[in-house]
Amino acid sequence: MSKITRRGFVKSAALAPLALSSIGEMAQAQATPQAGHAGTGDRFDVVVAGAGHNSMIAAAYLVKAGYKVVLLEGRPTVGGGVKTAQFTLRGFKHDTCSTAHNSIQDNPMLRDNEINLSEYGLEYVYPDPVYHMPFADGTYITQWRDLDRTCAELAKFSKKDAAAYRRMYAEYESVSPMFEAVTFAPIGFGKSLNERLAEHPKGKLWQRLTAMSCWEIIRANFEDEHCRAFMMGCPLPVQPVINPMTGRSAYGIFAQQRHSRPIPKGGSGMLTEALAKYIEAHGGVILTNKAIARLIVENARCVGVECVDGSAYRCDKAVLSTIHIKHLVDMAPRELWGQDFIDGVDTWQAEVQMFVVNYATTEPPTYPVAEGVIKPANSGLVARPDCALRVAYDFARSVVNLEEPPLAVHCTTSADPTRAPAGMHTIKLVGWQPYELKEGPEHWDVIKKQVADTCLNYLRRFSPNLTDDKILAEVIQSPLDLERMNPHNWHGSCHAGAQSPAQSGALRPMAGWSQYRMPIPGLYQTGACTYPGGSVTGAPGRNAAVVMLKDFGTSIEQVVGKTKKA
């Protein structure tokens, strides 16, 4: 399990650390009660298999459709990777996995309002400065929510940078629209991508941009490397930059200039609380520490769940899972899933994985700029263009990389001081480390605490005043830890697997099975392993509940203007 190392000395009761040994006892801590009552006689109309923001958004639609829902989560808490836990002291609250939530915000649940969810507690901050680059020379770039701002840092080193900066930002906002009305709507479900591209003035292009990689872009369009460098520490994750159709990622950085990088006030879990108390509201029941050991088929149809504690939940409807599709085809016998699904299983991929190290503090970073020092939500490290290049190759290789290791530093306390103590902080650094090592993942448990240390160090030579006395605690996840905290995060994958072209589009879960139903009648399935893939978007959420009630006779439209059933 995760590593928990204690510094410097605790002065107050608040203070006191946790008496937990491990990530799942921490988790506990936090557990809700369980919601609602339900027996093993119950009926539901649907039964959702884990409680993870997907599911629990498709379960809000079902419900304020008048369906009768259960969700049953394995775990003390609901929320899947969008959680927050007191990892490290009491009253420090750390994110689990998820931290800042853009691409929900075009989301049309949060975008048109169709789930109320401010009036069950959830409310965005919106950092600025968005993100901070610091790089070894002593200068930097810092992005702000005012465009003419941000294109005068990059001015600073090149004009024609901060033009080309300012160009890519419009010419992503003209199409935008396109790319966020096929990522929240189901494969099929009105124009394809290219269709809409073939209306647009330069959708050939675009067509053409979206098969490139990242760094072909960049390097198409930035001349200057400490530009090139700050472009890109947004697209990190997920796939590396070198790989080809990741071009839309050269442009994920304008997602932040929109937006920010919202976080939800009290922790990212906050947006899974808001929904389970709209869920309950409406009418749905939650139940935890209810994991799942098999599916129900009656007459080759799919009509409930049994659990691993011996009890059966049974629905009229549907089951709709969230299980990895890596630990579902186990759940029933495998003649039922056809072998073109088992195959696809079978060569299913894992992504860029993280390292991450959450830290209790008395001080966020602080980086030195013009102006005397500047504490931001969101820095990254990226020395060099080769520094983020080089995660590529590292991965194909299973080793670590700890020179000048690419690192996401995340103190969302500087934006939000409700998530610690008065004057106190919660860093998180995450940086990108394959599962597979040579020596097998098992040798993260031997080397994690020297790669955290590592990290660590590195951060200070951009941020020296976060010395051994300023920080309190620490927890250590490596991709082996990640996986045991949540078994979705199969094999240290937090968006469930690469969002590679073999694993994208029409080809997500498999080719075939990209709608949402799956080959056993009567069981959907969402979350990362769906279209459009990880990430807080929702949108695997959503498109379930689209397909679904389509199914159930009724529209998403109907619902959304009306809160019954047809």
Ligand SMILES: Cc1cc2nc3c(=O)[nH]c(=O)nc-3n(C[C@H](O)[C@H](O)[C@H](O)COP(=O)(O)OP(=O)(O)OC[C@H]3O[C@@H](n4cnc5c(N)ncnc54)[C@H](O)[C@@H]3O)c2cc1C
Second form
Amino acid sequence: MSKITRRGFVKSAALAPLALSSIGEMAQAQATPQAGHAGTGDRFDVVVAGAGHNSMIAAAYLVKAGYKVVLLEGRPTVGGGVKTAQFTLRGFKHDTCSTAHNSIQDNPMLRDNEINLSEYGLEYVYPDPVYHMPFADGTYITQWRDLDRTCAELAKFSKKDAAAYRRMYAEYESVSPMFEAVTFAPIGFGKSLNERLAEHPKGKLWQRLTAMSCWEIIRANFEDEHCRAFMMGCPLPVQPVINPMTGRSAYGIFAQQRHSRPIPKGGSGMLTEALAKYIEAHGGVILTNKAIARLIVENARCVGVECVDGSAYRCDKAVLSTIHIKHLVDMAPRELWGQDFIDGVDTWQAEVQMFVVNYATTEPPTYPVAEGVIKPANSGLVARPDCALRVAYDFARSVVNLEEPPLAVHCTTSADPTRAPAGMHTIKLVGWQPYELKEGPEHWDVIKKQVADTCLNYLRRFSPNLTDDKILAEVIQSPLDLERMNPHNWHGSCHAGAQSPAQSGALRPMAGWSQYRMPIPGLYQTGACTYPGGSVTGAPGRNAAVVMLKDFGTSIEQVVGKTKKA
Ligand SMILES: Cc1cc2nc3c(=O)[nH]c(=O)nc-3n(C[C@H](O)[C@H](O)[C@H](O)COP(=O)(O)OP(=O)(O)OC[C@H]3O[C@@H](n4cnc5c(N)ncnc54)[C@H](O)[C@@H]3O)c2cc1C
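The form predicted in complex with this ligand, contrasted with the form predicted alone above:
What follows is the whole complex; the chain from before opens it.
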């Protein structure tokens, strides 16, 4: 991560800059009970290697079931991509990675309150307006929680497109329970997506739609360029919008029409802080600064881990890893994995990477609208559909694109003022730029400041109030910095690797190993490398718990007090 740069004037001693990003993590660690005690001689049922939100969710179910669990995290604080830290100035709580917690709203853990995290401090805020997109010609589209109000925004450009938005929302609502059912179940547990779609009157059409590209669907349903760009703003690249099998992303905006873009009050990290408190309240042990160096394998079974500091932690039932598979395979002798697993790891591909700049400011980004100005928590810049379409080609050629780059702008303090000192704001500016550069990824350290300033100046064309004097400090996270910050962000991949057809469904992480059980007996894997992939869904975590509890002779239904459905 870059050093903190002070851009404007720091107006009060209370806003003194923090020396290094890790101090932000330490400030968070002091606020929460995240470092327990355990001797290396202690025995556990389960050792959890790495503490991201997924492995913590799995751990929460395991401790609820009564198992003795220890979590070992390499960083000073738990949470991985779901963390909040004061990494610019004191009192400014920045989401170090994720901000929007959309998909996890449909996870039975939250939806059915299987793990009661509200008792441990988790509370969601639902921004309204949800999302705003300004255009260079001075026009704009705002998404509101109210469907009619959002449709009226599209109708300014095309009545047909407004009708398409309303129709597609209803169509997606009718089918989304089927997508959710397969997302929150391990592969092979319950009906497949196609079996479920066969029960839907338009199931065959949905099979086609999911196989199409996002762009094909948007182009077929929307005629106006503003409306098309708006529809491309929400699925902004997890996968390039022209890739096959990205069709469901064209409906991504409807999930936020239903849920808004929920953010935990106090910061994204409040989710993992609540999980940490839950785990410890149920007898789990959490140890930080415990980077894991190798797996302990005895009699061909994984029975624990050894840390870089020489400490070792052993378990009677299982090791659950969320270490990236590219690193995991080096932690045990190669022959134990089997050639098909090694082949799967060797061919694993990175994804379209993010480039992030975090600002501490005295104002939120404001955009001119008919009524005056709007100060949304979420906005996006896709000047024209071409700007999103070219992302795939730029990445294929390792080109840094600074010509009207697609950007997402998060100013969570507009919806949740608890995240900054009174009247102040945090802004997260997200672009998409390749990790691989012609000069090598290290070249990011040379160019990142220039890239950051170009992105900011582009944003200022739409939000002119963000002048230098409003910006108190900035921290830049290049794709290389994102990998340095969390080894699970392999090659800057914020979702651990491409969510392409080759690395999705039963192919994640690879064919034959999609059920969280790894080739070495006693070893399980969860997190973004596993089905259904990255983002804050908690699905790999809950799904891994489903499989582990079954293997331990119980079931998640028994643990949460639900009767198992036939
Ligand atoms: C900049 C950015 C913005 C994002 N924005 C969003 C968003 O708004 N919404 C959304 O849904 N998703 C977003 N994401 C993606 C999301 O944050 C991740 O996909 C998700 O957090 C991954 O969770 P996980 O549990 O799989 O693993 P991680 O959160 O990556 O956790 C893995 C943990 O394992 C630890 N670890 C790894 N190796 C070792 C080792 N050897 N020893 C010990 N510990 C180890 C790591 O330190 C880490 O704590 C964003 C990601 C980034 C980087």
